[in-house]
Every structure is written in structure tokens, then in C-alpha cells.
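One chain comes next, on its own, written as C-alpha cells: the form predicted alone.
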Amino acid sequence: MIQRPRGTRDFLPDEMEKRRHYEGILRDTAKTFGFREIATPIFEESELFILRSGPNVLKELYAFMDKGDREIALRPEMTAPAIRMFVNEMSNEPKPIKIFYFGQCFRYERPQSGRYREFFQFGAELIGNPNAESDAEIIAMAASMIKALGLHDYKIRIGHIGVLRKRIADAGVPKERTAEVLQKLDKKLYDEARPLLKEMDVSDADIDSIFTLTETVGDVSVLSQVEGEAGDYLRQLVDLLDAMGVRDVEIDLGVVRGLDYYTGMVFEAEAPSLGAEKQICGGGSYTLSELFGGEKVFSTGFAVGFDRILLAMEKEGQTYTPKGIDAYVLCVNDDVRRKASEIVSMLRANGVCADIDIMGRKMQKALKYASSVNAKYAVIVGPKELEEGCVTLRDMSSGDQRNVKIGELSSCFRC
């Protein structure tokens, strides 16, 4: 028996219905914020992702040579393809450009709870202007999505990469090695960061000061410790979020995001129910378009780990009940099968979700099957009822039955 590849999953019908339901909530929320959906290829030139994330991405990249000897990679994330598309197709459109996307991504990493080699990502980008209003829109939309999904226990942490970048530069870290240091600090790998900084002749006092800064977390009162433009910017951002109904955010000057292209605000959303691997959403302001051959344009965006947020909802006890079908049409005998096919076609043409017994089951077995597919009603087609132009409509939850004229049948399923 051939098994599915490690780190991938099969989704059965009930699971797919649940996933489509929650995908729909994310899409609908994005549309209420004025964002429009895009789609990009599942594979791109490998260089696109190396330019974005650096050569270290190669160890997790599903890369291969195609038949034209081009180095191709399955996308490990979707920001780079979205900005590549902007440079290629949308750079002359009026700003701001508000886009969102949903799709599969691929990374060769060790599968674990909530992490897979094939995973699903929802994301959004607001392209055009580096201001607090743009960042507030993005954070407010992320918060609205989490709330709309029904997740209760979550926390949004906001920082500013400029604060830590300035502190690192003041301590004497060469600009070309800043990203290397930030990646360690992002993951709180202080035991690895200290010798790295010592190697760059950073003093113990400065190292301790940098580490303390990354641990500076609290409510908006923390902003009194942040001076200069970054502090003013964060205070303006928090005020805008308050006006938009997004309150109780946490200021965390250790939110780094670990990627060199972030330029200002950074944020993360986490669900404590997931334990150590609790991040469900993250993003910030950045510039990428110039890497891909376009003019420098400031953007802000975020990505939701769809699989992880579904897991967090499950751990909170949230359940989804499959909707099933409206009607299941079954026959009393073979003589009425043609008429049953007409009836099910009529129901479908009127927007009723309907199925029909094609297995020739006896009545009790057909009703049992109708129950197993969560049919709300069984439409029983019998010769006696047909003589009067009727069918029997059975409520599958209560067992109540009544005769209904065939011409009036479709209206029985309208709310």
C-alpha cells in the first residue's frame, strides 16, 4: 500500500467542510477591510526565496531542477510571491494596494504537532505607505480574524525593530552582521548570541543591556522607556488601535521576527493553549520590492498559520458540526426511479443540496444511509403518493412525515 509522504495529510469530507468554513471567515473578514484576493504559483524560481530570506532557507526548501534546467522551488511562504507579483503586474496601480491570499506552502522540517511539511497559510499585504494607519489596519484585521474564528485565549504583542536595531548598532555590531544577531535574539538563544556578540567586541555591559531590552514586555506604559521616533510611532499606533477597538495589546520590544527586511513595526499573535510553539500569526512593516527588481515601496503585512490556529481552537474545545445535505431522495421500488431522478434534479436546480440513492437499497437501509450523511430530510418517492402528485417528506431528526406536492417541494427547504 502506498502511503502519503511524511509531513502531509489527507483531509476527509467532514474535515474539508470545516476547513472551508473557517477559510471563508478569513476571506470575508479581509473583504470587510477592503482587501482583495490574489493567487500566485505554487512553485517559483528558487532565487525569489533566497533573495528574501538568505541562503539559510535552502536547508528547508523543496528545490529541484526542471526539464529546462531551471532551479525551481515549492513556495515556503507567500509574501515573496505576492511582492514579486506586485513588481511584475501591479506597480503602476494606485496606492495603497490591499491584497490577501490563501494557499499551500512547503518546508522540509521535522513534522510535529501543528507543523507539517505541507501547510496552509493565510496572509495579507498592504502596499504603498509606511505610516501608522497602514500598520493599524493590518493589526486590526489580524485581530478581527482571530476574534471571528472564535478563538478566546490569545495575545497580540507589538514591537518595533528599529529600537533593537539602534541598540545593536550603538553597541558596535557591524551592519552586515545585524541579521545574524537578530535571528538569535528572535528565538531568545542568548547562549548562542553572547559568544557571537563577544566575537564582535561588544562589551558585557552592552550585551546585558541588549538582552534586557529583548525581555522588555508589558502594557502600553512600557512605551515610556522607548525614546525617539520609534517610541513616538508606537504611541501613535497604539492610539489608532484603541480607536479601532483593538485594546489590551502587549508591548514587547523583543519581537524581532528574525528577518532582515523588516523595517519598523513588528507584531505577533500567540495562543497559550499551544504551549511552547504558540505563535499563530505574525507580521510587520518591510521593504522587499527593490530586491525583486522594482522600486523601493514600503509595505506591511502578516501571515496566519492556518493549521496552528485551527489546532488552538480545537484545544479550547471549539467544535464544528458538519452541515450535511438538505434532502436525500429514495425510492419505494424500482418503478419510480426515473421520477426520483426528475425530483432530485428539480431540487438541485432550485438550489437545494440534494442526493439520491443510487445503490438500490431497501427502505430501512436507505434511511440509515441518509442519517449517516446528515441529511435533514428524506424525500420518499412511492407509487401511491405519485398518483396524487406528492412525495413523502420525512424529518430525519424527529421522524415526522407529511405528504408534499412535488411542485411545492423546493419551497420546503427555503428559510
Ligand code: HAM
The other form holds:
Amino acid sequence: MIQRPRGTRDFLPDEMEKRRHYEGILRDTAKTFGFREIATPIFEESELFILRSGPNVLKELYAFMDKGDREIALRPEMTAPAIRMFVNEMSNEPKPIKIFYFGQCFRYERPQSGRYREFFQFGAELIGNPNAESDAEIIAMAASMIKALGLHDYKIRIGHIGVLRKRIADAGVPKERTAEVLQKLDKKLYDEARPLLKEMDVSDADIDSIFTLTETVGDVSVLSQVEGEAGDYLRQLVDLLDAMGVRDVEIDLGVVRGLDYYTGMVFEAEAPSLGAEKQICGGGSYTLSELFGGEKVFSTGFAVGFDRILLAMEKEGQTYTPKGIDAYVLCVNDDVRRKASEIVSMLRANGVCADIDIMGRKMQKALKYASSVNAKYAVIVGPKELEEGCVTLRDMSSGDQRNVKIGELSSCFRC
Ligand code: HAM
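For comparison with the form predicted alone, produce the structure of the form predicted in complex with ligand HAM.
Next comes the full complex, and the chain you just saw is listed first.
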């Protein structure tokens, strides 16, 4: 038997129906915020991700040479492709541009619960303005999505990577080594960050001040410890979010993010029930367009880890019941099969989700199958009823049966 690759999953019909249902909720929420859907290729030239994703993503890249000797990579995320698309195709469109996407991403990670090599992101990018209103739109939409999915136990933490970058630069870390330091701070690996910073001749006092900054967590009052414009910016952002009804947020200047392109506000949402892989959403503001050959345009965005948020909902006991089908058409004997095919086609043409017995089963076995596929009704086609232009409609949950004229059958499924 051939097994599927490590870190990937198969989705069976019930699971797929559930995923499509929740995906639909995310899509509907994005639309209420004025975002429109895009799609980009699953693979891109590797360079797109090498340019600015940072060391974390690079070592996890699924990259290969294609038959034309091009360096290709499966997308590890969708922000870089979305901005490439914007530079190639949309740069002259009126700003802001509000786009969203859903699809699979690939990272060569060590698989565990909530961490896969192929996973799904639902993300959005707002391209156009480096202001607090843009960031507020993005965070408010992420919060709305989490709420709309019905998750209860989660936390949204907002930070500012500019503040941390400045503190690191002021401490004397060379620009080209900032990503290395941020990578350790992102994972809170202070024991590894200290020798690394010392190797760069950073004083103990500066190291302590960097670590203290990353431990600054609380309500807006902690912003009194932030000098410069960033503090004012975050205060304005939190105030806007308050106006938008988003109040369950926390300031955390230790939000670093695993990707390297962020420049200003950064945020993450976590579901504590998930343990180690608890981050269900992450994002922030960045500029990438000039790197891909366009003009410098400010953007902000986020991506929800779709698989993780579903896991968190499951942990909270949320269940989804598959809808099943409206009608299962079965035959009392072989003489009525042609008529049964006619009836199922009529139902389908009228928008009823209908299936028909194609296994030639006897009534009882066919009814058993109908309940296994969650059919709401069985449509029993028999010679006696047909003589009067009728079929028998059986309610599968109560077992109640009644005769219905074939011409009126479709209307029985309209509620
Ligand atoms: P990210 O934090 O790398 O950000 O990924 C977003 C989310 O994808 C994470 O919060 C997590 O829930 C989920 N995720 C990441 N890796 C895995 C994995 N191996 N298995 C399952 N889920 C995973 C980005 O990708 C940015 N592009 C977000 C963004 C959009 N920033 C600005 N715009």
C-alpha cells in the first residue's frame, strides 16, 4: 500500500464538508469587510520567498529544480505571492486594495498535532496605507473571523516589531544579523539569544533591556514604557479597535513573528487549548512591493491557520453535523428503474440533493444505505403507486410515509 507523505492529510467527505462550511464562514466575514478573493499559483520561483521571508521559513522551504532548470518552491505562505501579484497586475488600481485568499501552504517542519507539512491558510492583505485605520481593519477582521467560527478561548496580542528592531539596532547588532536574533526572541530562547548577542559585542545591560522589552505585556498602560511614535501609534490603534468593538486584545511587545518582512505593528492570536502549536493566526504591517520590482507601498495583513483553528474548536467541543442529502430514490422492483431514473433527474433539476440506488438493492437494504448517507427522505418508487402517478415519500427520521404525486414531489423539499 502506498502511504501519503509525512505531514500531509486526506480529508474524507464528512471532514471535507465540515471544512467547506467553516471556510464559507471565513469567506463571508472577509466579504463583509470589503475584501475580495484572489488565487495565486501553489508554486512560485524560489527567489520570491528567499528575498525576505527570513531564516525560519527558508530552512523549511520545499524547493526543487524543474525540468527547465528553474528554481521552484511550493509556497510556504501567501503574502509574498499576493504582493507579487499586486506588483505584476494590480499596482495601478485605486488604493486601498483589499484581498483575501484560501489555500494550502507547505513547510518542511517536524509534523505533530497542529503542525503539518501541508496546511491551509485563510489570509488577507490590505495594500495602500501605513496608518492605524488599516491595521485596525485587519485586526478587527481577524477577531471577527475567530468569533464567527465560534471559538471562545483565545487571546489576541498586539506588538510593534519596529520598537524591538530599534532596541536591537541601538544595542549594536549589525543589520544583517537582526533576523538571527529575532528568530531566537520569537521562540523565547533567551539562553541561546544571550551568547549570540554577546558574540556581537552587545553589553549585558543592553541584552537585559532587549529581554525586558520582549516581556512587556499588559493593557495599553504598558505603552508608557515605549518611547517614540510607536507607543502613540499602538494607543491610537487600540482606541480604534475599541470603537470597532474589539476589546479583548492585549499589548505584548514580545510578539516577534517568524517571518522577516514585518516593519511595524505585529499581532498574533492564540488558542491556549492547543498547547505547543497554539498560534492560530498571525500578521502585521510590512512593505514587500519594492523588493519585487514595484513602488514602495505599505501593506498589512494576517493569515489564520485554518487547520489549527478547527482543532481548537474541536477541543472546545464544537461539532459539525454533515448535512447529508435530501432524497434517496429506491425501487420496489426492477421494472420501475427507468421511471426512478426519471424521478431522480427531475429532483436534481429542481435543485434537490438527490441520489438513487444503483446497486440493485432490495428495499430494506436500500433504506439502510439511505440512512447511512444521512438522507432526509426516501422516495420509494413502486408499480402500484406509479399507476396513480405517485411515489411513496418516507421521512427517514420518523419513519412516517405518505403518497405524493410525482408532479408535486420537488415542492416537498422546499422549506
Ligand atoms: P505565519 O504566522 O507564518 O504567518 O502563518 C500563519 C498561521 O499559519 C500561523 O499562525 C499558524 O496558525 C498557521 N501555520 C503556520 N505553519 C503551520 C504548519 N506547519 N501547520 C499548520 N499550521 C501552520 C504567515 O504566513 C503570514 N503570511 C501572515 C501574514 C499575512 N502576514 C501579513 N499578511
